[in-house]
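There is one chain below, alone, in structure tokens, taken in the form predicted on its own.
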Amino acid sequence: MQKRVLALLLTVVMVFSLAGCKGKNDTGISTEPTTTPADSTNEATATPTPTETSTEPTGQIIIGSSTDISGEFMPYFQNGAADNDIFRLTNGYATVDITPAGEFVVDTTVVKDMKTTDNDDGSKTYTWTINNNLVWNDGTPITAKDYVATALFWSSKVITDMGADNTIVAKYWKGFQDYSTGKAKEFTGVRLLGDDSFSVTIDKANLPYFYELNMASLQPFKLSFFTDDTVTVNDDGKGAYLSDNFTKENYEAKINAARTKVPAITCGPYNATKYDSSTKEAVLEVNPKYLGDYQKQTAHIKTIVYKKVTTETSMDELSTGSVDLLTGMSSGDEINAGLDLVDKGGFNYTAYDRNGYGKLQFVCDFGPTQFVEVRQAVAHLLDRNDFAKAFTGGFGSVVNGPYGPAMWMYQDVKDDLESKLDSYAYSLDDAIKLLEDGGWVYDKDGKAYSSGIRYKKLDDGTYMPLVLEWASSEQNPVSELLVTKLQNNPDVAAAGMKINQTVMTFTELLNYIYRDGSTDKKYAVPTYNMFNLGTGFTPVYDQASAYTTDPEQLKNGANTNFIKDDKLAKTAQDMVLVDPADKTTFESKFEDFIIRWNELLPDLPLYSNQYHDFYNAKLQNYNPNGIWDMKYAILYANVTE
């Protein structure tokens, strides 16, 4: 039960984004991308539109990632940023693609024809006809059934019973609720119309929708690779459905095996040819059968090696040629070391505003952090300006909500928005007052608090200590800085609070965040009150699932803060229920959502910043930005040996 892509603070952190599959955390449709040439200052310039080119792929690039590659490459289950990168590089042919400016466009490499119909019941149907020259990497044809299979498989009750999030692909389509819960065999909002044609119907309740074109998109899925040839896609006129033999009992083992199997049957720019779980290294080779993205762009670089690096040694590995590309460098130490390397020659970099933020993520349904006063008190006990300056070295600053400087809507409204937000300035007195107002006024014996750890009297008459259990990933300099500036801050103790740190692997940290008991039941038990990590957003800034109060979505792990606030959920939903052309209303509702979030503080934002990708100078034509990151930009790059 996990779906959001989360990553270490020092890594590329894009919440899972695949054109055609809608991630939970999303950002706006366009931004002001910035690029800094390696031999210039940090003065930003607009990212150029990539030029469509076609050459025989050659060479190799080794990408170093400080986020663990877990081997879970399917984003519907739990995976991190590195896993998601590999998913994106090996999967493709969504009917809608994205440009470097964050605009959604119909991909004519895939789509032969697209028609829309406004239905009498208020719903809206997109009918897609695909080209007949698309094939999987095994050479078999891609048909309309493969697109319909994506919606049916990943929206099914079978998948959610296995711990996956079945709301990512098609939750806004007609008939989703009945199909996804197993009440109906047919998915009425999805129709198989022929070998090359299918349709999807957006439910009236979800219209207008600001990202409508992308919402109506699908990408193909090789159903038989996850099941077998006896599971079929059918349509008798009432909606598409899978054959009755598609059950958890029949296919759970095979599905779980397929999730991590390498090589797999895919259709993206690259084929995953090798994955070593012990070294956390994956090898991708060009898929010669891939016809290209929306510009018919195919890969120039023949081989991509994706390997795990540590933040301590990553720059040394770049300088010695052990890796060729480090993405999303965010700490001042890393960036300055990278710039020094560039000055010596032989290396370049690209800098761009981040579409996300580093944070302390609170758990809001148990322990002290279930109380907003405690979350706000923690905010007042950490000097975030000092923290951001220390960590980013001047390449970042504090944000006060779930946004990053790469967002176009934030750029448009930031002056007005920031004037309405609480910055939670450092103040021991304010922290103590919040705790007193929240009822943390007792000692362990139930007497009036005077010193030591504070307690709160609960409704059942017991007393809860103000002790926060904090989970942090290993070899993480942000964690080390938090120890200094928060955990060991004398004012924390002076406020009557104690913070205990537990260090673990990032994969284990994700298991606790998502309460994913599929590998070990201990992860399903609420244990930690806060985690430090980073997060990022796709171009679709739809936060409805991230802060949903729907019990079914909560059960599936959609809301990893486990915060249940009806107003927050409503503002998140209202933000996207806007006409795609009505940018002004979207921005207004974006402000409403951020203001409510800032009041409740489900996360404590630590900073947002300017990412730096450092690379060997042999990498040419590499132009990522905050929206269109490495996963996209690498397709237009090449290497010169």
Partner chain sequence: MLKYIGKRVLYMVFVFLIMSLVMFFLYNLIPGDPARAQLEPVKTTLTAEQYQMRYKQLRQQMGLDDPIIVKYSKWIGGILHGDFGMSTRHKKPVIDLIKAPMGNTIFINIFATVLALGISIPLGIICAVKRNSIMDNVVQVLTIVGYSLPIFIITLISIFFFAVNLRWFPVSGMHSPNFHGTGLVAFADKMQHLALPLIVMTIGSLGGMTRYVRAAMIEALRMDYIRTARAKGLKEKVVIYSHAWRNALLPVITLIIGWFISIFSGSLVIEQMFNLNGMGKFYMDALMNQDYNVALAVQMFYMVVALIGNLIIDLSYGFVDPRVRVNR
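C-alpha atoms forming the largest set that superposes within 1.5 Å between two forms make up the rigid core. Positions refer to the first chain, counted from 1. Note that the structure is a prediction, hence the values are computed from the model and not measured. What changes on going to the form predicted in complex with the partner chain:
- When the change between the two forms is described as the motion of two rigid parts, residue 450 sits in the other part from residue 307.
- Remark: the rigid domain rotation between the two forms, smaller part against larger, is 36°, computed from C-alpha superpositions.
Beyond the form predicted on its own, can we have the form predicted in complex with the partner chain?
Keep in mind that what follows is only the chain, not its partners or any molecules around it.
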């Protein structure tokens, strides 16, 4: 009898031990009360192991989305977050896929062969040969024409004339400019080479490029679903083109109808089977014809329901079973409510670092913030660790450069990089020293500074006061916390600095950031020295435009910090002008860029949240991260009813 009890106890211990073995991320379990913030997720980007594929997909999961679902799941006309999730879930077979670490890989489920050719004119051609077992959800075969059709259709002038963005698919390819504006019939950068083969040529202006594999990627598109069988994809040797009958007059109505038609002809892991415009609910059913992602992973959850939720009641929806999964919870209140739910039992969570941060963005070409010492002094006058803790409720951290903790390159160089970065620890003395070194040593009469606001003598002999004009958006909790922790901090006054806050709508704030004088002339006049807002990074980490000194790009408003530092611009450019295979050089140049940025501090990162996805315990093997979010991770998950 004692042996039996012992055996039972051992079994129970084993079961609990297994349950305690967390996945790649910090996954909460309902049996384990959690009151402290979940640990950081350094392992979050590990490659997931494909789940067993022999079983039939089962179960249903209801995903609560805080953004509207419009019913238009192609991202070219309009692109909401929820619509984009559904686009990813219902479309597939791109030649290049992405790993959880954010690295681009050739999808061998799709691609039989890939060849690259360096052309004499400096361009580079990727020739793709696809497998012949790919089919649309209606059972018809997917051919090279379907891939070429994507580039031709979504880069065409016809869809631009209808209001769509035609730069999403192929803007870096040779001949794009002429084709997309209707000047040329053929798209020289795209070739149809056979039933299973096509090529794309990246223009020399965009090479070399570290992310060029992603740049050369294409995914198929059912042209006849948006037009009809009479529109054909052709190639006479000068480049691919669509037949002459593809005009706005002929197909505008058909295209507009197809944009929201459900079900549609797609080839992703799921088929959209229902969209209810009156309730904004979408239903996706597993696509049995889908062969899998780059790891041959197919869906295990039979039905996904996408439902709109409001922030105020989203946790109530989860607790009452109206939804099964809430993603990207970031505020302390939401997370604590979610963790309480987990404690009660029946619910789990996965925590992961946001691939971005909230920041104070400085304007670097006028006023006191044009001087690096002032920007650095502001950094020393804000206790960012305390700020991050207060704002995120403990579910976040501080970064010292333009990176997200989940980025693979950051993970690789983390120790070395962090040792070279200045964390700008809170220090009034350091702030004062920086200001004195920067020449802020006068009072308003030009005498040696003793108290009040500091002044700096400019080259023209005038004195500039150390008064920072700060624009913040209304009803923004970050702004409110900044008032307490920075603007009203007595040490700011002690340092001889004054910060004035102006509250405005977010749209107006953006107008000031972009200096968009077309809206109103006042926006074109530099008025504010700093703004608070958030930023996020995509897997294509290219900061060249953001810190460019090219006058043309500056005129278009690319560099919103208006920082004209040649070294920063060069490090940002150099980072991506690297051969895709040369990961080591990329990482080294990534470090150079971050170090220069940290020195110049065009932005002051305030907090990087830790996101929490809360879900019903029936959802298993769900491991998203800051780059590889729900729309990827759900493919590896399953439901146990």
